[in-house]
Structures are given as C-alpha cells and as structure tokens.
Amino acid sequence: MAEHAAAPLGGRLLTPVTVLLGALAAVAGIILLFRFFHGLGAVTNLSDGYPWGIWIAYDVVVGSALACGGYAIALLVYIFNRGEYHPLVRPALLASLFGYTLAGASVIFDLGRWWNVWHIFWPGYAQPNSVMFEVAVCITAYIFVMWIEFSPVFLEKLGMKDARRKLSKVLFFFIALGVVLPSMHQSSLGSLLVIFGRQIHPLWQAGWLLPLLYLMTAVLLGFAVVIFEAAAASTGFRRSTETAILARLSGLMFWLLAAYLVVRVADLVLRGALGSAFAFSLEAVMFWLEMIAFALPLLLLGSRAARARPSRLFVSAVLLMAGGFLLRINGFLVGYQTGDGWHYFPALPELLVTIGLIAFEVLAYIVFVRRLPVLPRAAAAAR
C-alpha cells in the first residue's frame, strides 16, 4: 500500500487554549491525588445503591466508544481493503490512543482498593468467566497494541528507518489484534447490562441483543469522531477540509446507522417495551432525546449532495456522538433502577475530573500533531 505523507504542523505549543486545557487537567490531577489518599467518598456521590458513577459511565463506557475511530478506520482500510481511507488512519489512531489510555486509567480511579489493580492480570486472581474481567484485559491489551501501531510515527520522527522497516514486517499482527480486541470488549460492555437484568429500565434492557447494539454504535461513533476530528482540525489548525473522503465515509455511516435504528426499534416492539417510551417519566424523555440524536443524521445525510456539505457532516457527527453518549449514560445511569431511596448525581469533583481528562486528551492531541507526523501533509494550509 502506498504511503500517505504526513508532517508535523509545527507552531507554538503555549497558547491561551493550551494554557486553559493544562489548567483544567491540573485541577483534575489535584482532585485525583486527594481521592487516592482519602477515598472515593471524599470526592464522589457514589453509594451502595450507585457503586458506579460518571467515572465509569462516561470515562470508560462512553470514552472508549468515542475512542473507536482507529478501530473503525482499521476495519475499512485493513479488513475491507478500502485504501482510499488510509490518510485518516494516523489521526484516528491518535485520538483512539488517548481515549483508550485515559479510559483504562479511569478504571483505577473508580476502584475502592486501587492498589490491588494488579490482581486483574495475576493468574491466581483471574476470573475468566467474568465479563468485567474480559473487558479489563481486552482494553488493557488494546492500549498496548495501539501504542505499538502508533510507534512508526515516533520512529519516523526520530529518523529510525531501519527500525521502522523491521516493525512493518510484523505490524500486520498488531493490526489484526487492533480489530479483534475492540470487537470483543465493546460488545462486552453491552453484556454488562445483560447481567444487571431487571435493574435496567426496559427501554435499554435489550437482553442478548445488547452486545450487537453496543458494537454497532461503537463503529458508528468511530466514524462520527473521525469526521468531527477532521472538521475541528481544519478549523483549529487552519487546514483544508477533506470533504470528499469524509463524504464517502459518511455514506457508510448512513447505512450502518439505518441498520442500527431498524434493530433498535424492532427490539423494542418485539419485547413490548415501546410503550414505556410514552410514559411521563425522565427515562422516556431521555430515550427520545437519544433516538432523535440518532435519527436526525439520517435526514441530514440522505443524499450524496447533502453528504458533500461540510456543515451537514459536522452536525451529523456531533448528533451521532450525542446519541452514543446518551445510549450509554441512559443504560448505565438514567435507566439503572437500583431501588427506592437511592439517588445519584455526580459531585462537582467528579465532573471536574471528567472535564480535566477530556482537556488533557485534547491538549495531548495538539502537542502530538504539532510535533509528530500525524496529519496528512497535503492538507496543511498556512497557519
């Protein structure tokens, strides 16, 4: 396959934006340091009724799905041999790298006895029949795989051509793992809700169909994030917009989205759960917000001409990201019915940590694309 030239953007690292991002990340770091010494109760609203809060629901479940851009593009380029999408590989992989790495770190934040995290990887403590064990091991392995997949960027920057050439001979193995591992753990995140049984509201308790729904939306979110990232980079770094390739990508996204909505609605009808969507409740309101976020992109991207408009591509990507966010937040928090007397809303420190992690991810992305050959050279414009 032909190489697609990439180059560092260059430019200043110290700007008002990066200073703000660094400050938000620093606040999160201080809160986490306090949490590690004083426990979860000091900074969260977790309880026996809600042992999982925003750090699991967003930072891990949502965050890993939003980090599926590298997975989705790898499927296209390396499995379905769609080489025209190769220029998107490095930027998609970089976003996935940070998203998954921070999602993996977030699990440690949410462990009461965080110093025992090594038990996950010690054979004597392994629980091979546990869905959570499979998710933890797969995500950890995928993080290592992505760093190896991304290592040619570092080798290229350092001018280590021989090392890069030797790595390319075995890279296919890691690329294959990079497709298998997300397929496993993204579907298993849906399996977690299967285990919860009747504690999950009928609008989101799709039973053994949940792994399929979570896997389909993970790929959808991967496509959406790639489009969002390309649009943000073209604006933030004053680059030309890659409209043609993104329009083709949105065509694939359109048909996968249509299939997802058919499966989602059919499941509700066949289970007799659709009536819950018309009840006067918070769950019903959140369900319709979720479905609207998924359905509107079908209207916005219904024709080739519409998919060639950057504004529609961007809005559709944002809506899909919102839909995937709501699907997972609704399933793990809003639709979690733990019993009377239990309530949960994130404490301010919980929200600040989540915001800080997002800020750190964006800051790291800016640093990497300015100093490493990640984005296609051809798309660069005057800064």
Partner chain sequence: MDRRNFLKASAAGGGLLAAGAGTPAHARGNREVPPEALGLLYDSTLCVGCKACVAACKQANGMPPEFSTEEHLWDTPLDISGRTLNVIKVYRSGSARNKDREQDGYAFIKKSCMHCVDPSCISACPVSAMQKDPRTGVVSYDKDACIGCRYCVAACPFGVPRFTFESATPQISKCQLCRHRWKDGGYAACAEVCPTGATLYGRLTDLKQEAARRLAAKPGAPMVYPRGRLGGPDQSYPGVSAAYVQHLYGEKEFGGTQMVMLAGVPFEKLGYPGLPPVSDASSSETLQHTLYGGLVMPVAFLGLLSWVARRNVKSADDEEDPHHG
Contents of the next structure:
Amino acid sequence: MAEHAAAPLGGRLLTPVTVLLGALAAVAGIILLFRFFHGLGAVTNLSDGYPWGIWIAYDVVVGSALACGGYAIALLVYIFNRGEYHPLVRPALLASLFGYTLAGASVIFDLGRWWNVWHIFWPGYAQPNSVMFEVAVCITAYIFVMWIEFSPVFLEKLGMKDARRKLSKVLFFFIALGVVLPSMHQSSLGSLLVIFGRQIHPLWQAGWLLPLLYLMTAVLLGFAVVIFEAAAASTGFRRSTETAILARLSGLMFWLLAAYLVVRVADLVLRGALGSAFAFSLEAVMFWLEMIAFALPLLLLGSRAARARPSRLFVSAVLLMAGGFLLRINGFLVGYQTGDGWHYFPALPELLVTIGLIAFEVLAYIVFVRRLPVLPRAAAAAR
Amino acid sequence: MDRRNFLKASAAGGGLLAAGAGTPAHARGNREVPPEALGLLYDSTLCVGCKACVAACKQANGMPPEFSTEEHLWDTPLDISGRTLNVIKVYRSGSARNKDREQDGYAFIKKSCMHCVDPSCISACPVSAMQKDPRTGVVSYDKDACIGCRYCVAACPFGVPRFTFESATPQISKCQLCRHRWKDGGYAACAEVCPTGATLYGRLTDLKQEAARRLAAKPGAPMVYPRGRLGGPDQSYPGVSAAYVQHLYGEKEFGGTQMVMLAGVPFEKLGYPGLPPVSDASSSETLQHTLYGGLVMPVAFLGLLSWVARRNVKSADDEEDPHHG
Amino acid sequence: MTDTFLREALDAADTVSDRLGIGRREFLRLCAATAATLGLPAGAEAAIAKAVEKAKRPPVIWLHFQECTGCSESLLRAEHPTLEKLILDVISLDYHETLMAAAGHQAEAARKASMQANKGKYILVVEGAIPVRDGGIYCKVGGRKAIDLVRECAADAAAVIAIGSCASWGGMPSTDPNPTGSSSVGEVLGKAVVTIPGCPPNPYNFLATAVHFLTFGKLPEVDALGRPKFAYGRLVHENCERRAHFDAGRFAMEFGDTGHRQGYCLYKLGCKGPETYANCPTIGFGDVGEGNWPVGCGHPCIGCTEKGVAFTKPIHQVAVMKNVVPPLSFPRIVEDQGKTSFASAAALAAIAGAAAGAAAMLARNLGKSEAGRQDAQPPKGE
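What about the form predicted in complex with its partner chain, after the form predicted alone?
Now the complete complex, all chains and molecules, led by this one.
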C-alpha cells in the first residue's frame, strides 16, 4: 500500500513549456485588464443575440465539467468504497481544484457588473428560483470544499500533523459535500437550458432530462479526464502509467457511457427530435460529431483486453472529453438561437483569454505536483 | 470492498435521482395576471410607421441615438438594444404594395418588452434585479442589484432585455412601461404620442376587451379608435375596421403577456414566434423546486453520503495514516 | 448659342413688357417662376419668354357650371404679375362669363365665333361640375344644359383642362347624396382630361399647365387622374414644413393647445396631408406669401385635391398613410446582427489541429510503451 502515499515530484520549474504557458497566461491577463476598462464589447464578439459566448460555454460549463475528475474519483473511492482508486484522488482533486477555481474566476471576467457579485449570496438579493443562483452558490461552495479537501496536502507540506489529524476527523463531511455539490451544480448546468425553451434546438432541448444528461456526462468526463491526465502526466513527467487502475476505471466508464447513450437516444426518439438530425444543417453536423465522439469509446473499450491498452484508454478518454465538450458547446452556442439573423464566433482576444486560462491551469498544475505531495510516491520514486 | 455497502449506496442515490427526474412534486403553473395589470395593445393595422413612439421612447428614457447608416445623421436603430427600448420594424413581401397583406404587402410591428405574466427574465435572474410589480405587473429592472450575468438576455423568448456590451459599467436595458413617468401623470410615452392609437395604454382587461371588439368587427365597417390611454381623456377618432388575423398575440402565448398585439399578417411573419401556453419559467422552476424544494433532497442526499463517506474515509485513509503518523 | 437664345428671350421680354404694361424684369421673373413651378431646368425661362412673345395667343374658352367661381377668383388674386393682365394678353380669353365684358346673346355669339374661327386650336377650360341626373336639367346657361355645352365645346378643342375639384372629380356638389348627379368633366366626356384639382387650386398650377402647352405645344405629363405630375406628384405630407414634428412624435392634440401653438404636427387633428397629392407645402397657397397655406396657418389639410377625402371624410378624421411602399429606413423583421471573427476561427482551427496532433503523438507513444512492456522492458524514460 506504499503507493498510496503521495510525494512532491521535484524538478525544475523553468522549462520552455512553463515559459510558453506563462506567456499565454500573461497575454490573457493583459486582455482582461483591457476588458475591465473598456467593457466586454471591446474584447469579445458577444451580442444581445449571443449574450453568452465561450467564456461561459467553455470556461464555465465545459471547464467545470472537465474539472469533474476530483468529483468522479471521490464518488468512486469514498462513496462506492473502491479504495483501489485512492492513488488517483489527489491528482484528480488538484486538477479539479484548478478547473473549478478558474471557472469561478472566469465568471467574474464575464460578469458585466462584477462588483455586485456578492449579491448572489446576500439574502436581500438572492433569488432561489433562479437556476443560475443555484449553480453560482454550489460552484462557490464546492471550490471552498475542494480547497478543504485538498488542504491535507498543504498541511503535510508544512508538517502540521496535528491540524492534519483534526481535519481528517471531519473530512468525511466535506467529502460528502464534495460529492453532493457537484452533483447539484453539474446537473443544474443542464437545467440552465430549460428556461431557454424553444431557443434551444430540439436536439439539445431535453427539458427535464437535461440535468440527468449533464450529470452523467460530468461523471463520464471526470473519469475520462483522470485517464487523460494520468496518461499526459506519465508522458510529460516520464512516469509509469497506472494502467491497471485505469483499465478498471474504464470498465466503469464503459457501462456509464452505455447508460448515457441509451438515455440520450431514447429521449431524442421519444421527443421526436431525431428527425432534425438528418437535416442539412450545422446543428445536425455538430450533433453527429458529438454522437460519434460518445459512441466510438463504446467500441474502443468493448473488451477487457482493449481496456488494458493505454493507447486505447487515452484515445477513448480524449474522445469522451470531445463528446462532453460538444454536448455543452452545442447546447449553449450551436443549438442556441434567440431569433433569426444573429451570428457569433468568438473574437481573437476572447479566444486568447480562454487559452490563457487553460495555460494558467496547466502551469499551476505543474508547479503544484513538482512542489507538493500530489502524485503517488511509488511512481515518483521510480524516477 | 464492501459490496453490500456499494449496492445500498447506488440504490439510494439512484432512487433519489429517479424521484427527482420523475415526478414534478412541486409543479408550479403559470403565474396569474396581477389584479390591476397594466399593459399595451399594439394594433399593427393602425400603425402608420411614423416612429413617433421610437423617438418619444428615446426621449422619455434618456437614451442616446443609435446609428446603422454610414452617415451618422439621425437615430436609426436596427433592433432594440442597450440604447433602444422600442423599435418599429417592417415586414415586406414581394412588391410590398398593400398594407397588412401577407402577399405583396407590408406591415409594421412594434418590438419592446411584452411584460410577460410569467417572465423568464425574473425567473432567470439570480439576484432579484428583475422584478414584477405585484399590482401592475410591470417588469422592472434594478441596475444596482444586477450583476450583469445576462441570463435574462439569453432566457427571454422575445429577446427583449438587452445589454450595453460597449460599456465598462454595463447594464440591462428594457422597457419598464415608463413607470418613472407615472408620478407626473404620464404613462407609456409610446402610447402617449401614437397618432393613430396603434399603441394603446391601459389596464390589461380593458385592452383585451378593446381587442375583442376590433376582432369582432367586420372588415371595412366603421369603427371608433381610442388613442393614448384607455380610460383617460377621450382622444378617439373615427376609422375603418381592418382585416385582422383572428389572433390576439399575448393572450395565451407563454402564459400570457401584458403587451398584446393585433395584426393583419400572421405573427410568425412579424418576428413573433408561436409559443406554448406554458411559460418556460414555470417549467424551470418546477424542475428546480422538485429537486431542491425546501432543500429536502440535497440534505437527505448529503446525510446519506456523509454516513457512507464516514465509513469509507476510515477504511481508505486509515491505511495512509501510519506513513504520516 | 445660349447667348443668341438669351438675347432673343430678352428681346421677347421687351416686346411682351410693352404689350402687358409690365417691366421687362418683372416679366422675366414671371417666366422664371413658371419654369420653377413646372420643374423645368435652368434656361427654360428663356424658352417660355420666347413662346409667350412669339406664339399666337391661344384662344381660351372658359365654361362655368356647378361652382362658386372660387377658381377664377383665386386666379385673379395672383400678383406676379396681376394675372388678369396675363390671362387677357398671354392667352386670348374669348369666353369667360365672369370676366368678359359681353353679356347675354352677345356673349354666346362670341363663344360660337371663336369656336368656329379656332376650330381644333382653342383650349377649353371647365370650372365646376356638370349635373347629369334627369338629363342634366339642373344647370343651364343661356337656356342650354351644361352637359350639352361641355360636349359641344369639347368636340373641337385642342385640349380640355378641368380646373378645380368640381370639374376634376365632382368636388363639393358631388358629395353624397349628390341630388343632381354632379359629375366631372372626364366622366361626362368619357375621356381623360387634364385636371387641376383643388378648392381652389393654386393659380400657378393652372398657369404653368397653360404655359407649358404654349411653350411645348403639348400638355404636361399627368398621373392616372389627369393631374400634372409637376404639381401633384407628391403627398403634402412629404414636403410639409411640420414633418419633423410628425417624425418626432410631437402632435397638436386640440386647437389652441401648447402643441398647436408651438407649430406641432396636425396629424392628430385630422390633417389629410398623408393622403393628399398637392404641392401646397412647396409653393404655398395662391400668392399670399410664404408659409401661408392651411397647414402653415395651423389648420389641418382637408385634402381638397383628393376625391374621397375632401367633402367625404370628416375634417378631423385621421388620415390614411399613403405610402407606395414602406420607407426603406425601417429595420426589417430579421436583421443581420452579431459579430464573428475570421482570425479567431483560423486560430481555433490551428489549435484544434495542434491538439489533435499532440493527442495522436501521445497515443502513439502510449502504444509504443505498450509494445515495450510486452517485451518485458522497463518503462520508457528511465
């Protein structure tokens, strides 16, 4: 059980990769500075027809879903008591921590009247009927919960063993909270679309099934991201892959994916929306891309032997991430139409901010795993 | 691994989810029309396209002009926007020779806030910046509460709340039925200036009665049209009844709106979509209340998971402790 | 060439000035004003001056039927120059019941003589509607029915001009229930005639039409109702001095209110400008001075030139907006809005390509390490 323990990876922080990431993040920072002085219109292509652009659809909706690794693994380890996945907890949690913290931060960049953001949490202003209210409160709470969940890492680093022990006595509550909260807001990210009604293309307006679809794909994405990160980290940091664990994980993923596709397709058929998938339109093309991205992993991971191959696992994870990305982008941007005549494609500065945020996230991840006990010790020792 | 525990947890979690997705336990219907609901009746067949309402609206709300032509000569908004609360648009087909005719005709249409009975914008707003007056039903906006998330902009089926994207201190712009002019005895400026009574202000019940009267009249029959405010000083004038599409838009759409409309051309052609009688706000809120009503389900879920996690954290993390402890 | 032409015109002016007893300068001003009313290009005043001088004065026979003589009166009130002189000297007014010195049989004889002498050359002007009910017995001149007179005189006329709304489309006498069956000249003759509607019409519109005939030998271009396009081509509303108030939504609500005193738009008081074709806003009314026309004085236009408007619609009934097509400045139901960016599309494509490439590389490396592990070799990198 020695590999359960985590240790800092060590190594240099200043590498060409980190410098590039830092530069990208700096560009985003400059653009954001400009945005705060000249308004959203100065750096984005947002309009009244597309009031939400990629800063919401990608940075928040997709970004937080891609940051569900911590949630998915915590669900597995602590709720379904699958202790064998424990080594995956910390790296997954770290990625989630950054993903969510940045998703939260990017909300501030996107809010027009950001100085009022505290109103969401203030009783006189808060409006609990709003799905947005629930999403905002849950995400904020979850970010705090995740920092608490992750705090043993800092406490270990600082050698505060007493505090670490005390925390571990109540950690179960935060772990439970760390499962409840994402379940709530990941499903509610889907519920956000309910009020859009007919403004969402029938291929994505699943009504009351939206929360279920978004929750299932959030967990799927969580697993996929864990596999992706493990593979990326093993290549990037030249560590051995945890293939055995990942293979078992992908088995779970396979069944969840199958269940998701059944719900998704059944919903489309029952609502009679499938017909529009055969129209010659951007929506139909994007729909099929999304469905292919979800369906291919089902073929790729069909057998136990296939699941044991890291390359298969990796490709499936990437495809699933693409599928989850497409489901959300399609729902929030491609399938959204407030009326004829409106166009949107992100502006370059808008795109650079999103890229900069991702760069910042990766950069922080690198710094953390090199300096803090995140990755399993055994693997680190192999270095 | 504790198989029994796993199964129990899955069953409980699945049950909760199923309960959530399955039955609308807290179904909330459309909201009711407020007792003294105020509104507008827009009659496309009476509109002469003078845009007096557009100009008056700008003036009454202190909005700057907006330019869509190369020469920035005068206010030419293409649509409602952060700086325009009301526009008159034109539908034209073929030779556009006949007014209020679908083929080879043209028709004017007003675009401004519909003041829904059950507005999406209010349901969407996380900080109560959008409010519906319990008495008059006017949908108002408070910029001091607003966080600028634009969920209202995205949610409105009519695309009404608009946002000043070009400002560093942006805000939502929408018609508030000139409620700031009430204290001086004024009312909706668009109706006040309308030369033909195409935009008529008044209590919703009276407006609906007036609309029914017009729909019942035979096309070409002599007709007296009121102007300005129903129930206000008489400014009516004689005219001739038009050939209406037998449809009072906003009577049923989306749970009803407090701006209702008549036209001689089907409303889909005029940019007003066919909407179901159930408001999106009621769907969304029913879903939310089913899942989170009284926080019953989340708390139950949290309790269950805490209990499970407590057992499993020990078994998972205790193994870790010896290395540190 | 222009010089010669001008010189000839000036000579002509001298001749006519002598004849009319008006100054040369004044005469040229009249010609210029006429050319302007007709919308003719610069230099046309010279042609008009020449025509007025050289052409034999066309004989005019002017008939009066169901009318108030307001049209003649308005013509007499024109001051640039005094039009009666012009009518007597530019044209040869051979028969006009109000103006001619002759009376009784003598007058009728003059008409007959002129018609005989100028067969096919004279201009027939009709003022007033013609009753047709009961065989047309409700209006007689010299014992002869109006309907017979107009047919007789029109038979050999070079051109027929109906002056005033009564002659043009029936006017006030034809108002419901129209007991005498008042009809327009066109209806009685069964053919299109030039009409100068108005109650009364602007004298310059008639004068310009007559001079056009004099100058070019033909009547000016007319619309479907026989109205010269130079005068009746546009709605009163289009050139109205109060139009800006209409566009801005500033309306007089009742006579004497603030808006009315401020000169706001009279649409809400029933102004028929939006459905009335006439040039009143551009040339004013008669010769009474700038800004003096009904709307200029604060009264809504009653649409006196328009059949079905004047004497038919209540004065304060709101007008129908006559737009041939809706103005182009209106936003359409669907407008292209929103922004897209080619640069970012290209950047996004590049990033997507790079990401796909990186993923493919990574997958290949993972595949290699799989192969390596199968050969029981230590993992790559150590």
